[in-house]
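Shown next as structure tokens: one chain only, the form predicted on its own.
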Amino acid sequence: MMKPFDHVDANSAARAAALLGEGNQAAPSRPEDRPVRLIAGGTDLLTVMKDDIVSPQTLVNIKTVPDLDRIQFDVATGLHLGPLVSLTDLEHDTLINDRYTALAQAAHLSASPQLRNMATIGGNLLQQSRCWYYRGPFHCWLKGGDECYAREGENKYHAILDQGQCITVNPSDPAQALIAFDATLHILGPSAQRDLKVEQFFINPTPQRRALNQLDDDELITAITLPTPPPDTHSVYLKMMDRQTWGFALVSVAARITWDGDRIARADIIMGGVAPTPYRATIAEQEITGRSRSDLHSGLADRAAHKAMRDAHPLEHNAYKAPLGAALIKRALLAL
């Protein structure tokens, strides 16, 4: 049952940042304890409020801020997304489907049609952990406790790469595609604005910052920009789920290749469902860069995919993720 809270409409991004700064100036010991939070689609926030994981005193509505739901494209500056662009709009936008295909596909696979209509790209990037120990009545490490219960418990859906003190996995689908396209977040606080690559935005939680991202208590995302891809750039997003009805990813892959004739000029391979942050398969990227289409079909895709998983450390219940990850990388490369 949700606790009572105040609801305030913000008429500008600056006003929303000011309200966050005023309400959260006494830094809480845990991110969950912030007294003021933003709300837009609310598809994740309302669930964690109902589960009593967070209990804000005030919700600042940013749906009343003009222009935060715009999609704009300029060849010189790239694609500009407001944080309130819905996943449905990402999925159906013609230009995004043409030039940023993996992003449109990731939006489509992220949730049911009803949730995609409500959910925003900004909110999707800020989702809380989907670990059942975090969502349940457990004082787990991420919530300020001493133990990550998933490590020795039910860990079918947890991390096999970059494992830290918390072994949750990042739940976002569009995050992988945004990183593949070198996207940047524009972040506003009460006194300053800063830009941060999406790839740098996500962090592995530490004892000093038990959070999944670098957004401070008094900041909000005001825009996301993606550079214009070079000619002959192609991308794909593949996702395996427990149920083929919009579940969270067991493993996912956003792959982007830019061709120079018959050679791979650039490769980006970003995995989801395998680490606390979106995971860049650097080894596979290096393995295929400079190689040809025929090389990919002559065993290179398979070798690169398996090398990408060589640092995996499966837990008791999720050993399937390593071969599944390799299979998805191979499929993505051959599709491109």
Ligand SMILES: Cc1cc2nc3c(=O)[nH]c(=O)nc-3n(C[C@H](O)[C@H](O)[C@H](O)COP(=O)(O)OP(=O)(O)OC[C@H]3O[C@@H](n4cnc5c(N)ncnc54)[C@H](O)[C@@H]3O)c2cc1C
Second form
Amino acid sequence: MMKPFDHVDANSAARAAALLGEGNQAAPSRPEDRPVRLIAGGTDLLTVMKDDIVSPQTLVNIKTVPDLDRIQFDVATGLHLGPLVSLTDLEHDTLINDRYTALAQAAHLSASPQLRNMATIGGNLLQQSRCWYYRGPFHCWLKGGDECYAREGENKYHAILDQGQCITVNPSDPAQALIAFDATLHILGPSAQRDLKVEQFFINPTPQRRALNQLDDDELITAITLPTPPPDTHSVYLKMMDRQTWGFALVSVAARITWDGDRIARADIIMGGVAPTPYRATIAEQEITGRSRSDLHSGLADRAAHKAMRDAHPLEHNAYKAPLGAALIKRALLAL
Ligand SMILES: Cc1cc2nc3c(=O)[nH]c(=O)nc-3n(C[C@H](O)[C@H](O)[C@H](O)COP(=O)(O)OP(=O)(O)OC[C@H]3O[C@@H](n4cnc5c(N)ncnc54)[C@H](O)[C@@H]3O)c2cc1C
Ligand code: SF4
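Okay, that is the form predicted on its own; can I get the form predicted in complex with the named molecule now?
Full complex below, order starting with the chain above.
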């Protein structure tokens, strides 16, 4: 049952950071124990509060901070997203559909229309693990316990690559697309501001930091920026789910190719659902860079896709993810 809490409206990002700093000073050892937390759309936070996974004493509402829901674009500086931009806005924005297609598609394939109306891009990147042991009444390793129950248990949805002590997968769909577009997070704390690439933001949890990202207790995301893609850049987001809608990714792929005439000048292939962080398929990227369209269609896409999965270590119930990942990469490359 949800415990009582205070609710404070912040009128600026600086005020929100100050409230986080004052309330979380004691630096709790587990991120779950932070006494003060931000609330945006509340679609994830309220769920984990109801399930007693987190029990903050104070919620700081950032929906009262002006302008955090803005989408702005300028060719020189690129795309600027406020952290309160909803997944619905990402999905429908004409410019994002045109220039950052994979991001619009990833938003469209997330959750349900009702949830996308409430869900913000900032909250999406910060959502907690969807591992059912984490969400259930188990004191598993990520929550500060001694054991990862998924490793020998129900691991159908868990990682096949980069497995550490926790084998959960990153649940966000937009994260893969943001990384494919080289996005940067702008982060504010009570006394400092810092920028971090989305690709570096997500981390494999360690014994010293049992968390899925690098955000500190007193920080918030104030913006996400994406450079303007060079001409002749195309992208796609593909996602396999258990059912047609409302499902988290079994496996997903954000692929972006910049063409130089008939040659691939740059390739970004980022996978979801296969590792604790979004997974860059570096081997496949290297395999196709510099090659031509006809190479892709004469077996190269298939070879690159299979090489991308060669380091996979499936668990008892998720061996299906490696061939699924290869199939999605191949399909994405041929689509581009
Ligand atoms: C049934 C269901 C299905 C779903 N399916 C998908 C799916 O297929 N794909 C997918 O990607 N997601 C999916 N989601 C997750 C959903 O997209 C997230 O719950 C949502 O994006 C979170 O955004 P929010 O604004 O509601 O965040 P909140 O719930 O308000 O916050 C989530 C976390 O982010 C923190 N936070 C929020 N904003 C900031 C900020 N600016 N800076 C720092 N911290 C912040 C909060 O403190 C909290 O810890 C699903 C959710 C549900 C309930
Ligand atoms: S995969 Fe991570 S979240 Fe799930 S049981 Fe193991 S330690 Fe906990």
